[in-house]
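Single chain ahead, by itself, as structure tokens, in the form predicted alone.
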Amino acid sequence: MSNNRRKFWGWGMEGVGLTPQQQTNLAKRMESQFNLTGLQVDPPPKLEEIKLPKSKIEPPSGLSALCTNDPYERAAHTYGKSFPDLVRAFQRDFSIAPDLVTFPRTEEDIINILDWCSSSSIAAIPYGGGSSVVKGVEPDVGPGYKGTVAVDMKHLDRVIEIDTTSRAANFQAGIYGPALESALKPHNLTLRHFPQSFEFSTLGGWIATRSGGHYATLYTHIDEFVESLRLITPTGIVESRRLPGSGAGPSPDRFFIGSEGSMGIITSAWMRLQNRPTFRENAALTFPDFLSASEAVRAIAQAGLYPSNVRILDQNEAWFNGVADGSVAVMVLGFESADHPLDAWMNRALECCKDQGGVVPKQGEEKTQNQHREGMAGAWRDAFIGMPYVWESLVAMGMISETFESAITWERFPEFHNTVINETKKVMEEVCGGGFVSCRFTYAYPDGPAPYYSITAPSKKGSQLQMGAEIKSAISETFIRLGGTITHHHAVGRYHSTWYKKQRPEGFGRILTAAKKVLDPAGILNPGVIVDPLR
């Protein structure tokens, strides 16, 4: 059962997670898949186990009603979600704890506390859902400042204004997935937005990083929705014209779209929405091996067809997650609108795949609403959802579980993911004595996918970071050695830093320190995120 708090060192809420029986039916599968013994499930940690260190600041008193020092609050801030960030939580090593946590109502608090932050050598850090992969709301800043305060946007929530005319709303950027939708469907409206965190981030979140959420096609990430913005700097705000579209120079909201908190707050955005589908088809295939559904998920997306869903998982993925024996390579294919019947669009999607191979459903079969949550599809659905507590519980018994998503343009595509799997099968065993690795389409484009790796290894006691560290490396090395990106959805932060910068022009990292240098001259905002710090 849930108490209705987040946890404070892992994700979603308390009480929250796999069962005792789930988790040793996990343990079971892990040994069995390793040729372990005794595999045992670490308890989390409780909050009075864990030590912080002393607040080394205090507010101004005109600030102190928006700050706490409370012990939940400053270890709630610590981290995000990614690997190192639950395997030092496990650890009960919050030693980068936050001095202080606020909680602004208003753009005027979010003023003071940067001008408070900026004269005083204070770093400052926006903080969303904390659903980051990346480490990108970790207050780890280095000695530069004499404190750390982390910003948490969640006061500023409101549905501000709602235009069903031009189709589009203008929200807060505290909003949380959840509520954002809630406000919308008495519209018959949705930003149609569903990253994987929805439940546990927030809008700002997903303009700052980039996100990208429901759509394998077309409308892939945040980008597409957004129509203006609105940020605060340590030198002033700043506010995108609401347009359609421009041909006016750089678009200044493609400049701080992915910022991630280093150049301003994202306060408020206007956003592009859509009518609430009323027509689905989906449909579950399967190939006999990824690179066939990979050139059917190729025929797809150059068709023109923009299903929702075109997710392909290899054999290995597909097995991992329950949803087929590992012996072939499984499709989830769908398609919605809120204006028009789509059997032609699947038809066509459905040709495309058998020209590649595809088991297509027999024809005829009887359609349900609940397509989407039943066989194949269900199958990984659930498991979708699901995954981010089995990744809890493989870091609490000591195992290593990483994902690394890339993209890549087609014709590069069968090398690329030939070497990926490869060399991380050939780290994992000189690091781990062995691993798992399988792969999933997350996104697709004509010109590409957007190939989506996780794996599974064993390590020994003590050395679980040591060990996750030398085989992110060298998988990203690889993805920028082979011409791929380091990221395509979740971020850069600072665990992304040093293959983002070997990824970006090198006059394009000169351009965003300057930038920073202007909107950020004493370098408070998020230090290290982006751009090198500016101390």
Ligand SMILES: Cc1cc2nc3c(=O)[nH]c(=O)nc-3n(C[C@H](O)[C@H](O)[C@H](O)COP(=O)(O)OP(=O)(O)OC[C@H]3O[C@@H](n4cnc5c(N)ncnc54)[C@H](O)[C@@H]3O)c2cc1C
Second form
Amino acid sequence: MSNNRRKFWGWGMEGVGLTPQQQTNLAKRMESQFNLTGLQVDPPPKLEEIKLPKSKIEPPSGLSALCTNDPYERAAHTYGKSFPDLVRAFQRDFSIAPDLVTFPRTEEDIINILDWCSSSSIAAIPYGGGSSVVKGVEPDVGPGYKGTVAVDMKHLDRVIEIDTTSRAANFQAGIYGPALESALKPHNLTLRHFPQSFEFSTLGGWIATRSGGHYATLYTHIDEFVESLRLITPTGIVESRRLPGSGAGPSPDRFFIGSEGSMGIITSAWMRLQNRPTFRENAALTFPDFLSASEAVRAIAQAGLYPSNVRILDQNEAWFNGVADGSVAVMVLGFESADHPLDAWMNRALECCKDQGGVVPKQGEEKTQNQHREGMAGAWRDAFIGMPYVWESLVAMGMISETFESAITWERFPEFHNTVINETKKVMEEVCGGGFVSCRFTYAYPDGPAPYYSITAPSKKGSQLQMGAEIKSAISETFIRLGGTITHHHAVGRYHSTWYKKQRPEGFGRILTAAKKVLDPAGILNPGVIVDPLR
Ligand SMILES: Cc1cc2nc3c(=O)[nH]c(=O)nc-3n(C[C@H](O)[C@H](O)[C@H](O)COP(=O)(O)OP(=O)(O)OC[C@H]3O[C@@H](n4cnc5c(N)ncnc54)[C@H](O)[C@@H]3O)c2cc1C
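Now show me the form predicted together with this ligand; what you just gave was the form predicted alone.
Up next: the whole complex, starting with the chain shown before.
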């Protein structure tokens, strides 16, 4: 039952999560999987158990109406939603809570907040929905600042204009996914960007992190939908032109998309829209193994078919999520259009699958309008939506539950995948005495896939953070050593900073630092994210 307030320590609304019976079942499953006994599920933290540090700063009188040091707000703005965030919350450790939380209502408010922070050596952390899984919103800024302020964008949530002729709309950046889509529905339009975190994340957060949404191919990242941007930096407003395309120098939009609150606060954006789809074709297939399934994905991606969904789950991922029995890999395939039937696309994609040993389990159900809600596809969909609640229950029973995602070109993928799986098993064995790893593709391109690895491993309460960090470090090093990216869509934040710096060209790092010095000379915006703290 929901209490109508977001949890300050985890995913979703207070009171929503696995039931006690579901938690017991999960604990039993973990005990049998890892040969454990007596797993206890810790209760989540209560606000009265949290000892927050005393707030070190006072807002100037002109801003006090926008600021609060309310304990719930400070606790709720301390962490994002990653594994280490959940562990620290269950440890009742909120020692890095922001000193204040601000809720600007206008751009003018944001200008005033940034002016105050710049002149008073206070770090300002832009905050959308707080669903970051890379320590993007935590006010861990080092000793160079007199205090920290979370800048929560939730009141800048208006739809400013809808242009049905060009099919674009201008939104304020603090709008959440469901509100954005509800505003478009009466116009038969959609942004069709549905990250798994859709319900509790904002447009500004998506743009700031280059989030990955609904589409498994073609329009994978939010980047493709941004027509123009407006943001406030400590040295002024930057706004790009609305254009369908432009060849005029480096793209200002592309510079700020993915800047993760380090260069400015995005206040609004014109977004490209689509008509709501009416034609759909869906299918679910099994494959003898994951690499055959991945070859089918490559064939589909390189045939220019651009399915909206072409997720594949390895045997472990399919088994763990109740989609199949663990003997086969699974593909969930879907096409959609507002304009034309899709039989031809689906038929051709099924041929690509059959060439690689893909089988439709129930003959005659190759192509259905609603199979995404039934059978294997439906089981996957339900598991996907419920996953965040499973993660928090796993943490509550002292397990390690983490995800890692990358992208790599096709010719290197088999070697990359085998090495990542082997090294992940090895490090989990060394650190935890064992563990479970699974893989799925979240997105696929003509030149390579974006593999997504999930791990579950036994741990000890009190050592979860350190054991998890050893595994995180080993897998991240492997990604970089093998030529992959440290993130396909989860972003960089503070969590991936070490490996991001190894991945990006050194000269590009200097460009980013120089830009930061121009836009944010006092270095107050999200220090330590994308660019090292300037102080
Ligand atoms: C259960 C779960 C599922 C997820 N699924 C996906 C997924 O499918 N795809 C995906 O890409 N990611 C996913 N994520 C990660 C996360 O949801 C995304 O990174 C999302 O884009 C963050 O949006 P937010 O509004 O919550 O931003 P926040 O978490 O509040 O902030 C993220 C970063 O953006 C900055 N920021 C926020 N708003 C602004 C602004 N207006 N201007 C400038 N900077 C800003 C913050 O400072 C921070 O660095 C998932 C996370 C969880 C917990």
